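Quick heads-up: it's one chain on its own, the form predicted alone, in structure tokens.
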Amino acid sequence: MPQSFRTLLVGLGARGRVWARLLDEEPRVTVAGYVDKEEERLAAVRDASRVRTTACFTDLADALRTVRPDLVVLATPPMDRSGDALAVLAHGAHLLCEKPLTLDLGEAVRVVEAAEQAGRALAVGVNFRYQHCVTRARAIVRSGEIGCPAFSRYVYWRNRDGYRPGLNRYPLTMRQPMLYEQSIHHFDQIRFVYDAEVQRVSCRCHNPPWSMYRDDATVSAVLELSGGILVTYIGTWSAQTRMTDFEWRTDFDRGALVQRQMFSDLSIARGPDAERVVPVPLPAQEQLVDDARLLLAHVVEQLAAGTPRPHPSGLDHLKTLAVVAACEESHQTGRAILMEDLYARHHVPDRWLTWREAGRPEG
């Protein structure tokens, strides 16, 4: 009989409710408790899932002592995550944490260090890696069928209503919400699909006068990656129309890949003289749910196999979070940021930077 992991879900906001659904569906997980500071959210879980009152907590430390979980899924706001993450690892549980791991690269380094020292697994919920369009694009890049990627344009133009029911409200007031809540997914996709690392970053952030967000809701960046790949990126949550515009185009030496929808619509052009792109067949997915379901199943499968650093690992996530930190620093200083300098200033060990992750999902 497959191993079942006693699991504690911490945070029942918009994303936490998705995790509650997925944990309930995952056969290798037994949900042993829920934590949230708001009693109203705990009551909603009790009503929806017939959860016992004794399995609901408003205090994480109390829940850890009582439940003694094997695995904790942390879906709290990112401003509070580092302390909660350290508490979980100190307790001896494995941790699956929503992205970003923290809003501070130094704090993230300390969390990863704690996981390494405790011998506990630390995975991060970068679910965009599990979208079929992303895993298929990665497989095409790895196959070499249209050569090597050379340059790319990534455009994400959206009017995101931060007050819309079903969305978390904290991005409205947090520092650099576009960078840490949205662009981080895009930068992670770029690293993942090209299987390359960002080496140099130039960035400018901006908040238009009509923005509902307290801090910058627009990011414009140039990323220089290993292998000579150049990416121009622009993303915004404060477009002036409801018409979302998305395009991720990558040109190779023997063709191009084009994605025209955020979660689908991948096409390929074969040959430098191609006059049209050909759609790449993809299975349907429920947006932001099915990809997280695949991520959860993959993490639990690796835990059951005893994988010490299950994909997507906290160690790998540091490299994506560092790109976000470099963008913020470049915006503040007006200078391009060399990633090797940023890593040195934050005392990231060289062995972490040279370690390559195994077990990545493929299309």
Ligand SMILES: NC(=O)c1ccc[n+]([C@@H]2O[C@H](COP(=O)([O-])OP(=O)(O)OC[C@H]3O[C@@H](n4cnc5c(N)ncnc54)[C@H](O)[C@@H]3O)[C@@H](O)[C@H]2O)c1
Contents of the next structure:
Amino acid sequence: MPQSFRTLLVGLGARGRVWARLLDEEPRVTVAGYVDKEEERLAAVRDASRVRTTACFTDLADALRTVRPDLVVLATPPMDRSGDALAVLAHGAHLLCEKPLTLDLGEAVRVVEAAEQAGRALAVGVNFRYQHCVTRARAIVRSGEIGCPAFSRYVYWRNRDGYRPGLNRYPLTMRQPMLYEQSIHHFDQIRFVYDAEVQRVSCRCHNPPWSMYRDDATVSAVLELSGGILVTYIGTWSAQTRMTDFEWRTDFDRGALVQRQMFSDLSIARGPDAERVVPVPLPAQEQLVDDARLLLAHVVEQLAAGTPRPHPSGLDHLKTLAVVAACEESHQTGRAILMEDLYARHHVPDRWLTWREAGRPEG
Ligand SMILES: NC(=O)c1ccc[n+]([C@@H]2O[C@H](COP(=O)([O-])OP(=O)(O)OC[C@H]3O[C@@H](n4cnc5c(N)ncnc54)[C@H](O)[C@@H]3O)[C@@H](O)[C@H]2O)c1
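Form predicted together with this ligand, following the form predicted alone:
Let's see the whole complex now, leading with the same chain.
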């Protein structure tokens, strides 16, 4: 096992630039090459980080042949992701892929299968799992301190300017942008914090007349999870006005957990008669950066230890992506979707569904 993982970063857009910084800072990684199909993106990284021209590529296959990386970080848009992911695994490298793994559950199953067959690690960048408010909420659930979660309301109400400089543009025209780009993080948090699996999904998507997104920017869903947990979810990028609302409240046997900011402000109510919540003290984090730094360090640590399916694994990610796919299908058909039916239709093996990840981050 190498002391330092020779790493190739693919995609130097809004997210890729964060990965470039984090990879540079991670001591167990040596960035051996950069790939972007746009020459100007490569030029920017050359200027900012004094990268050699010979380490810059506009073609992934070319880069894989030349650099022979141990690890590839894929930070391209998700549209054509599966072909690139399969090429990386066929080359014999480990893969850390941005979310969503693909925009098609069947393709995601094939990528996971390819990683399993190649014996290579496949991790997915669900960095929200590494926010302190999320790991702490998960620890509170696991401790049983206020009993078991019973039902919850998850509200994410935001006016996201898809034309803002420095932000990606493809969500403006992609299929179901809110679901595949944003709600996927929220569904993943819900599964992760409750340590429960979604069993049944009902969903309606919607796009208001003023939306700048071609397809639906609002998702309204009811998720029924193992353990009898009921979640009502509403997420939107098309709020009218710039007032952002966030609240994730969960009621337990003996209290409640409430998160009132997107990345912080967790509080707890203890006892069924509690009249107020008490803040849960947490260290500050740079949004979407510090959590990804922790994720990267954790993945590299597991790779160094030879963990075959490092957390957050592609195999586990299938169960979050499947919730997104179920939402889309429920919206299209007007029917509730049973997850076991969806998995059967996509030939997801039972052994994958019953497999449990070890080494999840704890608060
Ligand atoms: N986890 C998070 O918090 C988070 C935050 C933002 C974005 N993301 C994810 O990161 C991914 C990238 O998003 P982004 O905002 O950086 O998008 P972006 O459009 O800003 O950048 C994508 C970059 O990839 C390049 N590219 C496209 N296809 C390519 C290919 N086949 N080969 C090489 N380069 C290619 C483009 O030229 C561009 O530079 C998406 O999956 C997105 O969901 C995750």
